[in-house]
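One chain is shown next in C-alpha cells, namely the form predicted on its own.
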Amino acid sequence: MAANDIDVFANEEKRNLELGGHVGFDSLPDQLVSKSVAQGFSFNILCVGETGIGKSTLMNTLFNTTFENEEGSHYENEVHLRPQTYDLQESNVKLKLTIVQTVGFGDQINKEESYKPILEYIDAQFESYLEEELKIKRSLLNCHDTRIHICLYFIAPTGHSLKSLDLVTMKKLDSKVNIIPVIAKADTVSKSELDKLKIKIMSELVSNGVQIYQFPTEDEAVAEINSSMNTHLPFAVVGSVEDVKVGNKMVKARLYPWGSVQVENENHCDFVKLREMLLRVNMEDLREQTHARHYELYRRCKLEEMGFKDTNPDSHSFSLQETYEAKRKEFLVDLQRKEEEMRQMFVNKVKETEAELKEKEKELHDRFEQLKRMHQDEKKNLEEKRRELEEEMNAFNRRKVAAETLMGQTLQGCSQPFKKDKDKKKLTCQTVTQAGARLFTYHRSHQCSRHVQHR
C-alpha cells in the first residue's frame, strides 16, 4: 500500500455504529435477582460456646422470633450436634436458616478433643454435597444445602484472655469454616475492661495463627463499613428477647437493679454491628466465602486422596476415565499386595500355632511318661506294703491258733482240782456260818439273863 493511500486512511472518521434499539441485557441483574429469590436461600450458623453463656437467646434477638431450642445440660459425657432447621420468610425472601448447637462443649473435665465432633460435622456437611455433585444425575438447586456459612465462637467474659479450648478449637476450625468471634454477656464487663478484654483477644488469635473471618473490602460499596467493622472485633454481645419500656417506646432489653442494657443501643453492647455485618451486608459474602474456599479446599484435597489430578507428569491433560482407569489399576495391585501379604501372614500364623501346638503336645506327654513312672512306682510300693501286711497277717493267725490251742490245754488240765477246791471251799463256809448262829444265840440269851437279873 502506497504512503499516500495510508495517509488518506488515517485522516478518514471513524465510522460509530449505533444501535438501531434497546438490546435489553442491562435487565440481567434483575432476572438473576427474580430467580434467586423464587428459589430462595439458605444460611447455616455454627454456635459454638459453652453451656449456658447464652448462645440459643442470642440467636432468638438476632431473628427476632422465638426457636424451638431444648435447655442444654452441664453433664454431658461428650460433645454432640443438634441442628435445627427453621422456614423464615422476611417480606417476598425466603430463608432456609439452620442453626447447630454444640451440645456440652467444655463441660468434660478432659477438653482435649472437644473440637473433635465439630470437624467431623463439618466435614460430613462437605461430603454430602460433595457426593451430590459426583452423582450421575444431581440436583444442586433442589439439594439442601447443609454446609456451616458462619461460626458464632462465643467467648466467656471472664476479663482475662482466651481459655487453651478456645485457641486449639478455633485454629483446628479456621481453614474449615469462618470463624467470627464474640464476647457472650458483655454486660457483665465494665467498658474500659471490655475493651482491654477485646485487645487482648485480638493478639492472642494473631499471636498463635488464628485466621478469623476478616469482612470483605473489594466491594467499594460496603468497604468503608466493613474496614471500619473489622477494628470492632470481636463482638462484644447480649442478647434479650424481653421487651422492656425505655421512655415512651418498648425495647429489647434486661433490666438489673442499677438499671438496663439495651441490645440495640451500640453504646451498651455490639449487637447491632453484629446483626448487620452477618446478615444485611456480608451473608452472600459468607456463602461464597464457603463455596469458593473452604468446601474448595476439602473438595480438592478428597479428590486428590482419590488419586484424581488435573494434569499428568507430561503437563497434558488427560479424561477422568483415564484416572479411573490408573486409579483402578493401582488399588488392585495394592488389593493383591495385601491379599498376598495376608495369605503370607495366615500361613506364618498357622506355622507358629503348629509349632506351638507340637510343643505343648510334647510337654503334655513328658508330663504324662512322668505320671505314668510316678503311678507304677506308687503301685509297687503298694504291693510290698500289701505283701509285708499279708505276711504280718498269717504270722498273727499262727500265733493265735497256738496260743488257743495251749490255752485249751491248760484249762483241761486244771478243770478237776479246781472243782475239788470248789466243794472243800463250799464245806467250810456251812461249818463257819453255823459256828456264827450258835455263838449268836448264846450271846443274845446271855444278855437277856442280865437284864431280868438287873430289874
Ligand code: GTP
The other form holds:
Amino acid sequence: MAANDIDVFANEEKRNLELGGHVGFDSLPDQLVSKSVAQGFSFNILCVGETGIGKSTLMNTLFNTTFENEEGSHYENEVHLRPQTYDLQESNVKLKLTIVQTVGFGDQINKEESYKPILEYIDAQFESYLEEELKIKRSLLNCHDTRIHICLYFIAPTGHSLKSLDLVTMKKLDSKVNIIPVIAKADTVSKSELDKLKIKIMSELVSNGVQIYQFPTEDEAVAEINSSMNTHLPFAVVGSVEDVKVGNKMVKARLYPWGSVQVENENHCDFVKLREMLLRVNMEDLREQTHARHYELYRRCKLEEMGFKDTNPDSHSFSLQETYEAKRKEFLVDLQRKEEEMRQMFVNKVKETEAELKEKEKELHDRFEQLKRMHQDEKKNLEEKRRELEEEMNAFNRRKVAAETLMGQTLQGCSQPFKKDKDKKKLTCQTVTQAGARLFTYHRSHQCSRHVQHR
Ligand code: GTP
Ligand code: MG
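Return the structure block for the form predicted together with the ligand; the form predicted on its own was the one displayed.
Now the complete complex, all chains and molecules, led by this one.
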C-alpha cells in the first residue's frame, strides 16, 4: 500500500456498521468473568501491629473462620514476618488468601529498624513477580501472586495520638502498599475519646505527609459509599470469634460484666465498614492499585537501575536491543576494569609477599652468620682451655715424677742409720735391764739386813 493510500484512508470517515442481528460479542464480559472465576483469585493482607494488639482475632472475625494462630512472644530480637496461605471458597469463587503478620513488632528497645523487614518483605514479593515477568517462558496467570494488596496498620487504642514508630513505619510503607489504618480493640476506649483519637490520627498523618489508601470515588456505582467511608478512617475495630446470644440471635460479640460489644453492630464499632470496604466493595481496586501503582513504581525504579530507559537523551525511543547492547558494553568495561584491578592487586600482593620473604631470608642468614661466629669463638676458647689444661697436666706429671724420684732416694739414704739405732736401742735396753736387776738385788738385801737388825 502506498503512502498516499494511507492518507486517503485516514481521512475517510469511520464507517458505522449496523448489525443485522445478534452476533454475540456482548457475552465478552461473561467470558471474562467465567475465565477469572475458573482461575481463582489471590488476595494478600499484611497485618502490621504490636504483639497482642488483636491482629489474628480480627482476621478470624473478618473471614468468619479460625486460622491457625501462633501467639507471639514479647522477647523477639528483631521483627520478622510470618506469611500463611489458605485456600478459601465462597459460592463458586476460589480465593487464595495469604495473611502476613508481623512478629515482634514494637517489642525491641531500639525500634529504628523495625520497618525494614516489612519493607524488604514487600519488595521481595515485587521482585519475584518481576523475575517471573522477565522470564522467557513466563506464566504470570498460573504463578502465585504474593504481592501485598493491603496493609492493615493496627494502632493501639491507648495513648493520645500516633506513636513515632507508627508514623515512621507508615511513612516508609506508603509508596509500596495500600495502607488502611485501624484502631484496634476499640471497645477499650469511650466514644468521645475515640472520636478525638480519630481526628488526631488523621491530622497527624496529613501533617507528616503519610499517604493512606483512599477508597476510589471515580466509579459512580461506589462513589457515594466510598466517599462516605473515607471520612470514617481510621476504622475503629473490635474482633471476636465468640458467638453470644443477643435477643434471639447469635452474634459475634465480646462479653463484659456490664454488657456486650457486638462486632457487627455499627453503633459499637466500624468492623462492618471495614469488611464491606475491604472485601465486598474495593477488593478488586486494591488488587489493581497494587499492580498499577505500587508494583509499577517498583518495576520502573528497578528497570532504570538496571539501565533500561524509555527514551535516550535525544528523546528518541530506545529499543530493547540497543539498551541491552549498551548495558552489555557497560558491563564488559566494568568487568575488565575490575579484572585489571584484581590483577594489579594480585601482583602487588605477590610483590609484597616476595619482599617480606626476602627480608625474612636475610634475617635468617644474618642470624646464621652470627651463630656461626659465636660457635667459632666458643670453639677457639675451648681449644685454648684444653691446651692450658694439657700443659698443666704435663707440668703436674713432671712434678710427680720428680717427687717420686726424690722420695725414692730419701728412703734409700735413711735405711743404714736406722739399723745402727736399732742395735743401740737393743744395747741400751739390755744395760737398763741389767742395771735394774742389780738395783733390785741390792734393795732386797738391804731390806733383809734391816729386818734382822730390828728383830
Ligand atoms: P500476636 O500474634 O501474639 O502478636 O497477637 P495478635 O496481635 O494476633 O493478638 P490476638 O488476636 O492473639 O489477641 C490478643 C489478645 O487480645 C487476646 O486475648 C484477644 O482476645 C484480645 N483481643 C483481640 N481483639 C480484641 C478486641 O477487639 N478488643 C479487646 N478488648 N480485646 C481483643
Ligand atoms: Mg496473632
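Keep in mind that this is a model prediction, so the values were computed, not measured. Positions refer to the first chain, counted from 1.
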* Asked: Considering the change between these two forms as two rigid parts, does the C-alpha of residue 78 belong to the same part as that of residue 134?
  -> yes
